[in-house]
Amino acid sequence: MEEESGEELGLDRSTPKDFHFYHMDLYDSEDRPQLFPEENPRMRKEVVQAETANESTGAGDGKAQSDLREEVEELVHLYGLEDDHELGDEFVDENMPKMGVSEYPPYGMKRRDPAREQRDWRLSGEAAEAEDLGFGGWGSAGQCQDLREVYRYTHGRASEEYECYVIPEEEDEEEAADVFCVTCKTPIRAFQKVFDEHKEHEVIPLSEALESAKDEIHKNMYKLEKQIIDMENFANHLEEVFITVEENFGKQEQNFESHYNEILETLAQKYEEKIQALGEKKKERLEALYGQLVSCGENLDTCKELMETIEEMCHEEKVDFIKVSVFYTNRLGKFLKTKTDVEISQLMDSINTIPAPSAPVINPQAPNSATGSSVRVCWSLYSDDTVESYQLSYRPVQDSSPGKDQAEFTVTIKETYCSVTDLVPNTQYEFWVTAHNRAGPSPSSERAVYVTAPSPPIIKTKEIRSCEEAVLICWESGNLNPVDSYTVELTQAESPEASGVTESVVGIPTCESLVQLQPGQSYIIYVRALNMGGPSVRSEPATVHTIGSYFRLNKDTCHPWLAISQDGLTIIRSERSTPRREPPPSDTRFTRCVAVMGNLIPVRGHHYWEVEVNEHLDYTVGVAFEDVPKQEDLGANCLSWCMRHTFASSRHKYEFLHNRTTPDIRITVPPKKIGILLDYENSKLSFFNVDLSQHLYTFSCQLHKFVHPCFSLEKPGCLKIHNGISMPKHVTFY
């Protein structure tokens, strides 16, 4: 500790000169040692013993001690230390005697020495502590040691103005949070919910908040892992696509390179052939020219000889000269006219002539370059050829065998393309072209086969089948030759002016298509045929509805005794049409059971139709597989499920037959209209009395493949089928 100065404090009361005041912590602490006599019994006992010993020294010492106590009590009262008991009663100095009043150190507060403010007051060693605190030889050595231990424990610090040792207040351990504020997203203590700003906030137990946070973390981790897996799958897919594109690009590059090399080889070969042909022609013409020059020289020599002969004859007699001159003149004239002039003209023509063009190259047919009655043909020619016109020839190809004798047609044009019209749809034609100039025609090009677009298909409206989710469309090709594919175009018939195509199904190889549609809508359907030449025009439209299931009766399965109406929805059995003999057995037509089947669309889901019956008529209605035996009654095998009604002697008998078995069910009110519900999803077949909205019976079927409606009449009468209708509400419960 620092040395004390001798300056006195400016207080109201005078204090002893050498008085030291040690200011202690004003707050109680459980860990604070018992420093003062009230709190430290051992020190209190030793002090009492010292006071008892001092009493024997004399009255003077007792008076001085009592004065000192009064001054200490006044200071205690001045600093408010009466209740805390934190100010000691006696402090000693090492230089004072152990017993007696004079041994108490003087109580006083001195100012610090400014020169010693920089010195650390925490001195190591007991000597420094004793020097700073002023603990002398008062009391026993144990008392001084206790005071030193108290000083070390409290870790006091010096104030700025006075030499007062303040024992810092020990901070209580912060109380752990036990609830969680949902509004602030932070843990708090329970009393803060009552008195703090969290009073109106929602709080939950800390364990519950911890579990909720863990669950949220697990959910986020699961989502993150799922996203990572999706990203990895997407990356793998991109890698596969990249590899596929790279492989295709490599193949295409190889194909283009090989095709390019083939073209170069072909051009080089043709170039060599042309050069060789031109060389041969040049040689032939030079040889001919050389021969003509030799002949001309010979003719000149002959003329010279004739001139000399004429000159010799001029000296002879005139009569003989005239006779001979006439002969030689005629001979010379014939020579000049017949030989020399002709050869010279041929020579000049050969020098000024233009070569005939080479053969054109006709292009193969481009996609969508034809209609049903026309086709566009294109070709090309070498740029150094002089062409005045082209002659395009064509003829039809029958039985896909080019070269047969057919009528040929020729068109003369000046361009390298031509649109040929008045052709037959979906028919192949072979074309070839020649180039012409003053020198003559070129060789003909290679022959190329072009095809016209097909004729529009013909939709079979009577064979269209539909349900709430799809429609099955059938059509005829309308072409003698096969086509590549078909396209179905659909337009919603919401308004008469609607003409845009809402959906197209392309690449259909056969003459039927099952198209998925929206329920409760009406559609207008068109069909196009496609081949290499292009698409045909639209077929005649057909209207379909996705309201309920719509089907017609199949005439190919109809028993000969039955007749089907024109609309395909009414079955009639008349007495006149019933022969005595049964028809021969057949795999497709009913022979023993007078029945007929309907063509239901092959779509799993719900199908509903109704049958209007006569209560005095013997009939059978239900469903059966397509391969049900045609020589057995309906319901007599495991391939059919039927409801049969027989009427005899004013009694109605109803049976629900499957494999010759029926449950014992009594129907009191004969139905006039029977509703049939086929449920593929639940493998059930239900029958209803439509007029009473009454459920009659439900089969549990094993529908491993598609079934078709079936109808039978055991006696003359008729059954009328109602389909393409919405399902009643009472039916939806079964």
Second form
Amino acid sequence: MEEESGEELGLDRSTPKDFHFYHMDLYDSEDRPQLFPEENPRMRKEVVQAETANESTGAGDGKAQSDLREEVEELVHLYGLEDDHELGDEFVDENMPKMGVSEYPPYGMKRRDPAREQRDWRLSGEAAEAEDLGFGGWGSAGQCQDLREVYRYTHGRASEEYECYVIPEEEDEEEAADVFCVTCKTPIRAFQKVFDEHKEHEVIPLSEALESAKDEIHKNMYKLEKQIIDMENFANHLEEVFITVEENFGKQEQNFESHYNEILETLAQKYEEKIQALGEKKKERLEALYGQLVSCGENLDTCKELMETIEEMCHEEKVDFIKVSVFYTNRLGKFLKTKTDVEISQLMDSINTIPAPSAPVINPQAPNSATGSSVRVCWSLYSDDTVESYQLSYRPVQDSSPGKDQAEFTVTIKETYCSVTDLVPNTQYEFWVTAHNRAGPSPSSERAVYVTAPSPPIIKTKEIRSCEEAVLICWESGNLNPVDSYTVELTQAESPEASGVTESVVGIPTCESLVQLQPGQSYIIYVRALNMGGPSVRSEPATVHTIGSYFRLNKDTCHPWLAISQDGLTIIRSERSTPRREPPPSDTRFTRCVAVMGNLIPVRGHHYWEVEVNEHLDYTVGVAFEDVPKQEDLGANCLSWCMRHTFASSRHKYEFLHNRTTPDIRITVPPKKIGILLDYENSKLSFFNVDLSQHLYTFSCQLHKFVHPCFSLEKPGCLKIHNGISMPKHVTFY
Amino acid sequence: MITVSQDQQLDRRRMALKQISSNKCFGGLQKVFEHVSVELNCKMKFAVYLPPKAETGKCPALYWLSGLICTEQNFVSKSGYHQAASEHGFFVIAPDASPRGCNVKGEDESWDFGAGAGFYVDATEDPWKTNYRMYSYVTEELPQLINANFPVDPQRTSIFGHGALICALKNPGKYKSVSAFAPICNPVFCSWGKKAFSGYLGKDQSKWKAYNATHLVKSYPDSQLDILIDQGKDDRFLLDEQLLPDNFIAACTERKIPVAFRLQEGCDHSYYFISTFITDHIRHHAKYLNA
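Here we have the form predicted alone; I need the corresponding form predicted together with its partner chain.
Below, the chain from earlier opens the complete complex, with every other chain and molecule after it.
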């Protein structure tokens, strides 16, 4: 094809023109709706002609075609009309055959030079005018002239005008031409054939040439007619497109409008609703306010009236005032009476419906519900009963003096329980209860005996004995009446990891308890007394250290000549000559040997204590069974094991006496402090010089019972006991 | 280099020990060794008990000095100390009572002088001074030998038996504790002592004080020595005034040296008496050695 050689001119001219044309047409369609259908085919034709003038319309065709397509697409895009796709496609499709058709004319035109010349001229004219077109637009006269000429030219094919154009010329030149020179394509006279330039030319008779020319013209005419029909079809189609576009736009306009209307309607509706709601609210508020205003006014009036009345009353005489007040009092009385009547009538109603309750059932005392001064009494009612209150009565139970009436106490409560306070500890109380409602009181319940918790016991701190493994703790009951049992609570003191952990020994029937402990610790011990009602509060605490063995001297065993210090650990025999009258024999008290016993805890284990002595003092220290004969010297029987020191004529004598016998032991350094180790496990009793860590002697003794430390002073002086101390290392070897 | 020489010395000593016997006893071993004594210039035997605890660590050493006519065998076979020594974890070393086989003229003439009666003195008189240096042997040579050959703790050493009082009193601080069974407390006033000292030390009685317990205690610097003495009440040598413990006790009382002297009713001078109280004595030492 010849697309490459496509002339710029034609393209430039046709495409923008088309562009503008369609654009303007579509935009300004309303301005000249009638003109367009007519003009369109014409314009189209002009374009076609312009293109046919070029040898290479293919290029223009292709280009124009693609431009058109773009154009259409742009249009479609611009108007957003979906319908236009179809339309646009149609439009383009229609164009193509047209372009194809337009290729024919050049073929025919080659044969018709004058037409060609004229067109060439016109083409150049148009080219010159193209610039004007840009400015002048469609309204210019020159353009219109042009169009008309084109129109005429194209339509002229079918008219005589076309023939006239050619044939008169022939007739003018030669009247008697009879033959046709094919070579020169001119009618000539027959004689001319003989000579002249046509001598060697092919010559046919004129009529024959005419016929052939006529045929050719007819052929061309036919083609042109066909072309016209096509053009008309195209114009028609464009018209259709125009109408469709118009219709579509119309439709869209309608849509928009209806939409717009809808929105407007909705808005209006909303507006109406809101306004109405607002109005209603306003009205409501106003009414309320008005009501308030009115009541305010009324109040104001009343107040004014009252003020006036009061002012009047103030101004009135006293008599009148009294009268008025009487009046008002009456009024008030009346008023009050009416109210009371209502209540009475209600009461009357209820009396008719509710029976008096039956006797409540009093519960036995719940364990651990009492304290030393209070008990919690509970009872229950029959579910059918209506009870407004209960009356709880109580009095202490007194076995001894039944004749003497004890004071009774009564409390009124609404609940089915009552904590009765201000009672005496560890005391039994009789309780009974009646239920009350409007109909009256119930019969009395059975009598139940409740008991208050005991008072706390009192630990006998001076009688506490301990060793590494245990403590023996004694206490006074603290209660006149017997209690059920005692509880010992102990916590480790001074050990943060064990703080708060309390061990308890429960159910102790007596006022004494031996509690196993860990060695080397400090414990705080409390005792509680328990009875049916519950436990007492804690006793005062006692502190126990499980370091060594701790005991005190037993004053009950103490010989009268001996004095024991306040702490129970120092024995004094005073210089002052005491009455030498011997005390009567006793089972517990030493009467002959000036001795005293200690109260060692009855635990089989190790016990160690020390005795501070004077090296010139005559003393005896050791252990003895509790039932050791109190009239005999210590060590003078098989119930005691002792070390005796005697100092005579500047010689120290140390005896280790049991059953009156002693080994012969010489000790070169008199001990100032004697350590005594009692070892039940190994049945041994050892004596040490504490300061030297010197072992003095060890008894092997069968301790079938518990022994107690014993001490005696054969001369005035004192012994000081150290206990509650840990055992020195050196004694552990014995 | 010093280390090497010490090692060589130790090796020499170790090599010098010849085991004569070894018997398992209360978990430990009762052994007898022979070695050549430098002090005594003769082959010497000694018995040593290795306690079970010696397998895992160092143990204290307790030296037993036997009395007259004894060898190392008397104590190990008669006293019955093993159980207590095993329990407390003691090495118990029992040397012979005198040099043996030295062929010193007159050494075998009497039972209370010469062989079997060394009296734990360093003799200064001929012909005894070459061999009869038992004091140096038991206080110097033997402990070095023991320390080099056995896992003992040299800081924890005690001594008991016949010559123990003298060794302890002459070396304050060397022994942690001391005890004795029926010791000759004041030899200068007894016939045994007079015979032995004049033979070993010469006629100058002032030299005898160095081996007189009752005299030594008077100059003992402090009272940090806890002395335990058991004495059989029926000991014929006590009755013969060979032992004279009262003099010693009096001296100790005066000097405030702590002594517990236990006169044991009915006991004699035999190993029956010793075996009765051997456990008390070992416990006495344990109090200081295992403190």
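Quick caveat, the model's predicted, so the values are computed rather than measured. Positions refer to the first chain, counted from 1. Heads up, when I say rigid core I mean the largest set of C-alphas that superpose within 1.5 Å between the two forms.
Cys467: with the rigid core matched between the two forms, does its Cα shift 2 Å or more?
No, the C-alpha position differs by under 2 Å between the two forms.
Superposing on the rigid core, is the CA of Ala435 displaced by 2 Å or more between the two forms?
Comparing the forms between the two forms, which are aligned on their rigid core, Ala435 does shift its C-alpha by 2 Å or more.
For Ser445, is the C-alpha shift between the two forms 2 Å or more after core superposition?
Yes; Ser445 is a residue whose C-alpha shifts (by 2 Å or more) between the two forms when the cores are overlaid.
If the core is used for the superposition, what shift in Å does the C-alpha of Tyr390 show between the two forms?
After core superposition, the C-alpha of Tyr390 moves 3.0 Å between the two forms.
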